[in-house]
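Encoded as structure tokens, the following chain is the form predicted on its own, with no partner shown.
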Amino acid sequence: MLRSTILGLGSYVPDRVVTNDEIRFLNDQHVKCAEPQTETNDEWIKKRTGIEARRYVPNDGKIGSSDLGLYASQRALEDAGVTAKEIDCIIFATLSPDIHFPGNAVFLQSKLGIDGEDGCACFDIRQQCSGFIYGMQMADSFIKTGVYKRVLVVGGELHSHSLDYTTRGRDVMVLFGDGAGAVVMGPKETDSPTDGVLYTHCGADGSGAMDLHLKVFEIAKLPYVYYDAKNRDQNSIMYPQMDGKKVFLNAVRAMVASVGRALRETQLTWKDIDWFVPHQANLRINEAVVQYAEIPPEKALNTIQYYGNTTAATVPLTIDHWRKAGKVKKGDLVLSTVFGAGFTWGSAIFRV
């Protein structure tokens, strides 16, 4: 039978590292000030959200999110042992994009080398916190009809430009962190039913659409951008809007319910999965999820102490740097769920 399978893995990080500690320092400019910006401080931070620090771009505007997409995607490719002309369709998940259109996955392929009139396919799909997963149903469904064979998936964010360093806008401000992953797929006969990608699964509730959102400009409006950058009294709109205690109650419901489907239609226990690897939100979500889905604590991966939420790329990114630490393996087997904005949210299984 035939079956999608992950070729290769690859991640990246930039190297400036924001402690707790520095954030409430930081004006727009990431530039540290001698006073607080924020009323904040490293207890409140970590005891809210588990978060101890995350990795922030160089401010001077030669970066963007596809940047960090191409180097997790270069990493990627040659942990696969593929060139970049080998690829024949590339799915990028962002919220953060370079610029409104066109989307990341032109600008990456182009950056690989591989434009030109024989291009590749280009898809980018805005499912936020859950578009790796959404973005590896859609991979997994190609290869497993033919119409692609090697599919690059990337999940890269570049938040650090796009939030708002005052008091007013800390509950967001502190959680995230820049960063990209990537994962190179392509299909495999086996006759074994566990190998590969064994399922995926995801779901939408468009009721909580504004419980977590971004709008900068509403297209329905004239002037489309109706407000004062520069005014504070106006420009929150340029900054993520979030109802916490709507999200953190919908994403432990949603994730807990996720897991339980996964393993319900495959008919596999915990002992069969090697790792579970959620969505790094907040570690206060994941210790919730854990608990209430009965998952065995020591299997439970973590990355946001180190590097915030990085939304579309934190499941490619901490599978990445257990990898690297040596705790996760080849052919280990993964029990992956997300949660995001939309709301949206998605489960996956599958070997590494």
Second form
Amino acid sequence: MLRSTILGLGSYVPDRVVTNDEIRFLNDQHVKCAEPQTETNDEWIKKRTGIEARRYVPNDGKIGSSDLGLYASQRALEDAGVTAKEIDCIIFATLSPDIHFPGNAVFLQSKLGIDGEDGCACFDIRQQCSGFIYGMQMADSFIKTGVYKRVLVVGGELHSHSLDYTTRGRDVMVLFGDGAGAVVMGPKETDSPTDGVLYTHCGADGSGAMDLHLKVFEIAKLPYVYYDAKNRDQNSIMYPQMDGKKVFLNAVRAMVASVGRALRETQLTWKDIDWFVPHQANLRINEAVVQYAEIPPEKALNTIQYYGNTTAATVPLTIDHWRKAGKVKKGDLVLSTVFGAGFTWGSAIFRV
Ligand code: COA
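Write the structure block of the form predicted in complex with ligand COA for the protein whose form predicted on its own appears above.
Next comes the full complex, this chain leading.
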């Protein structure tokens, strides 16, 4: 039987660690001021989200999310023993692309040095925090049908430049960090029912679309970008808007259902699966999913404490973090479940 499999994995986070104690002193240029800029504190953030710190890119205007994706991809390629030239498809999941169009995948292709007249196919996908599992499902389908043989799936986000560093934006601002993760996927002939990528499923509920969104522009309007530097309220379209409680409840409900469906459809139990890798939006969401889906708590891997929510990057970043720490081993079976803006969700079961 032809399956897709993960050949290699890599991740990257910038060096700058921004703790909960520091974040309230940051202005919109990420400069630490003498006076607090946002009414928040370490205790509130830790208690409500589990987050202790997040990473930010240097604020020199030189790094975009395609660069974060590049660093993660280089590590994934090295891990896979695959050269960039062997990649015949790139799928880049991000909600923070370098520019509006073209998408990040073509920038990444060029930065990998594989552009030109024989350049590979490049897709950008926009499924926010579910982007990585949506990307894996696409790659899996492409590989199993023989369309592509070496697919690079990347999740990369630069959030720190589009957050509101005032009390108005504190509910969203404290949650997000910068980072990237990538996998190289390829075909594998196998008779084992639990080899490679053995399950993917994705879903969405568009009725929740505006419960977590970032406008920046509205193409239905003319002019389609409103910007008045003197009017901070109007400029709220530059920042993500979220109904936190609604997102929280929908995340728990959809992730529990998605885990149940994955186990039902594969006939696997937690005896077969080594690790549960949920999207990292809020530690309380993940603890609730573990409880309601009856997942052995010791099998759940989290990294939100260290990196905050890195949206499309959280799944490969979390696996790589715990692999470097010696917990996740090559060949371990992972069930990963995600939820994001849209609303979107999905699960995948695969060997790392
Ligand atoms: N620091 C301090 N206080 C804050 C704060 C912050 N960063 N953000 C919000 N607050 C305040 C609120 O203004 C509110 O104050 P009030 O009671 O005076 O009105 C109070 O804390 C409680 O806010 P509430 O929204 O009820 O808190 P919550 O328990 O729902 O937690 C979130 C807020 C955002 C942490 C939580 O709703 C959440 O995580 N939602 C899901 C977000 C998510 O996962 N997004 C990504 C999805 S992929």
